[in-house]
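Below, in structure tokens: the form predicted on its own, a single chain.
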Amino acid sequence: MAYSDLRSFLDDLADDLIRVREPLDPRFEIAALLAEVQKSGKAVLFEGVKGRPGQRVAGNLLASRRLAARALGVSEDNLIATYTARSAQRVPPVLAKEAPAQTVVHRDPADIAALLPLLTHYEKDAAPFLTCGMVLARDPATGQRGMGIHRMMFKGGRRFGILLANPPLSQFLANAEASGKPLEIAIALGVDPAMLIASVVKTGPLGPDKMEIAGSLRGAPVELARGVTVDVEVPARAEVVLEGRVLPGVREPEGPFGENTGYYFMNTSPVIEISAVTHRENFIFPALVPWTADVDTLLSLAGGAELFGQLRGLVRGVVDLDIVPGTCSFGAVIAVNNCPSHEVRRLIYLALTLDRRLKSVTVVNDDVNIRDPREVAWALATRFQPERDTVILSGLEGYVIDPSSAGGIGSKMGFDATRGAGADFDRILIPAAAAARAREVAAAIST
């Protein structure tokens, strides 16, 4: 089924989802339930924002696998190959007949936070933040489109600071500066997930439009609407969209932020000066609170699924990987068949660096459940040797967020904990006929 926006996708999740009709406060209570709840797997919507009366929060939206796989209308068996398959077609957008997220129009904001419950997640946060905004621009040397979610930090009245760590688009910031021109950008708030999705997959610099990408993974075409008051294309049916210009050769500090790592993290970032604030009426704001399921399930579906993608085509065996939840994705485990060690081996170096952000991957055999923390720790436990099987890595750049890599500079390693050679691995297992009767009467009794 494929979802045309974030509304039809809470309205279909039924049991999927918690309704919060107490109002929160903005300033941390939202992001605290989000974080409790996080282990439920479900999304959470709040039908009522401490101060802001009519307004609507929804958050935990991939909180789990389960989760992603409504979002691509697949079982959660098929999600991975379903979305390999899909991310690798290409759905053009069309231009859209009506744009309900252009339905009440802000010109010139005064202050951005009168109209729009901006979040504060963590106690050091500088400022409230926006944290899962799909920044679209173009870039002014070739034209070509790009979007990503990127941290922004409201400095009150109509201004935001932005992280662009990340290409495309600080490389199109780098063009327009070069110009002595801001950049124009929209900020979509509140899409459907697999636009979401799409977002925040890796493509090289001349890769494909993500648009296209977000196409081929909702089984539709995203409608677009031209913005406002820059030239730049929108999601017709987002719930919020600011349209702005980032100023050049301007840079302001920005943070501390409580990030992805775990840690409150600094910068000194570009600014951002908002132009309109558009929105649907009774608009939904979405929330990602960073360090949660949430994010992980975010980052392992597009970077795992594509990291994935990349090593099944360059060595022979592999069978699946999962981004580990909690390590900010700084560590995957890979399933492998019929892999021999030297393959593991190089399999370890091409995935430490393929993915910049990697920092560790443990390969397993395919009798190994990769998505099971105990049975990945016993394959460790009972598979692999640390002085024949480690591969290290060192002198390497480090991930701009990751508190370790001091001076940009970082290290890498790999754990090969597959079977041996001539090793007696004969896995304990119950018969299959019997583990089968036992899940029946186990879903008897939980009913």
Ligand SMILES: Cc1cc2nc3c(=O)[nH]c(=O)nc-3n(C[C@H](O)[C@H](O)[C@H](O)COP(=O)(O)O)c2cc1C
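Note that the rigid core is defined as the largest set of C-alphas that superpose within 1.5 Å between two forms. Numbering follows the first chain given and starts at 1. Every value quoted in this text rests on a predicted model; they were computed, and no experiment measured them. What changes on going to the form predicted together with the named molecule:
In this overlay on the rigid core, A14 has a C-alpha that sits less than 2 Å away from its partner position between these two forms.
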The other form holds:
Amino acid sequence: MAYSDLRSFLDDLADDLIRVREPLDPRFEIAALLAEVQKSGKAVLFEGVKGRPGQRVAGNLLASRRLAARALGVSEDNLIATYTARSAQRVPPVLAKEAPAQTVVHRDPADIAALLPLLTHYEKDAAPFLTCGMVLARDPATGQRGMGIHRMMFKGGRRFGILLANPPLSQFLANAEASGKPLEIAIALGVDPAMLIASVVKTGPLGPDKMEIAGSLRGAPVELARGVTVDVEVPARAEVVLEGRVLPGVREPEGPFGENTGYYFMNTSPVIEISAVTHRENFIFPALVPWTADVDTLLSLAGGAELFGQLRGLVRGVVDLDIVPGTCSFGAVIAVNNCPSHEVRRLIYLALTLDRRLKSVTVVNDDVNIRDPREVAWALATRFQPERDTVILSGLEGYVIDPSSAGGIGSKMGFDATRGAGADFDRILIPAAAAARAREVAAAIST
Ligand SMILES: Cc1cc2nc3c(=O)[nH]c(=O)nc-3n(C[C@H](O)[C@H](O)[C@H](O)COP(=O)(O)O)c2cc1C
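Form predicted together with the named molecule, following the form predicted on its own:
Zooming out: every chain and molecule, the one shown earlier first.
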């Protein structure tokens, strides 16, 4: 089933949704609760917000593979295959007949904090931040549409700082600034989860329109409406939309902000001036807490699944790939089957250079469960010889928010933890019939 908006997804979650009635504070408390319950893998709806009668917040929307599978309307087993197939297809957006996102319009808002429950997440964050704002714009040079998630720091009144470290938006701003013009943008908050995933698909600087990928992922075209104050189309069924301009040539301190790396990151960043806030009746404000399971799921799809698809086409025997939770896409594990050592080595070189964020990759045989850290550590401890099986590459572009890199340039490493050719490993196993019987008995005990 395709969800056309955030609220229809939430309505459908039943037992996968935790409802919080106690009105928590948007400063720290909402983020703290989301971090606290992330291991449940359930989404959370805050039915009240402290000091903000009538407002609601939803978070942990992709806190597990189960939720991601539900977002795409498939079983967990088919998640990666479905994601890979659909993200290669294009379903162009259509013009909306109606735009619930523009039901209430505030032009030239004096104070955005008075209108929206802006959230503060971590102790030393400099201010409230928008963490899952889908930023939309058109390339002033070509007219091509582009979007991405970019953190935005509330600077009071109608101003935000925005971290533009990635294409296409960083390139669009450079093109606007080349002619001294502002870049018109819209920020969609609270979209259906498939669109959120599509917004961070790695497409490269000249990639396709991610709205077309969103249409394919959700199985129905995205409905777009014209912006009220900017020449940018906005998702008509978003909960909230901010419209505005990135000011040309302006850079100001932005941060500190607790990042997806698990560390604070400060930058000198462009500044946005908001020209309108529009929203639905009884809007639901979205939360995404950095360095939580929500981010892990997003990155393992938009990033991990992409890389898996590429590598499978280049090296025979690649069976599975996952991004290591909590690593902000810097760590990955790949499972292979019947892949000789020289091919594993080629795989390591390819993985580390195809994805510029990837810093460490471990390759294991497919008898190892790559989503179980204990099994991966076991493979490394027992099938890997550091001197023989390590690849180190240096002087490559990494990621600017990696606290250990110098301005984003650094080194990368690969571990070949597959059995060496001719090695005779005899893994201990419980007989299958006994294991099956034990599962039956254990299930009966726990019910
Ligand atoms: C949770 C999350 C937060 C992100 N925050 C930012 C950000 O603050 N600034 C930024 O430039 N990119 C950010 N990104 C990355 C971009 O939204 C997007 O992934 C990128 O444009 C993809 O293009 P690429 O091919 O260059 O990686 C974030 C991604 C995710 C998943």
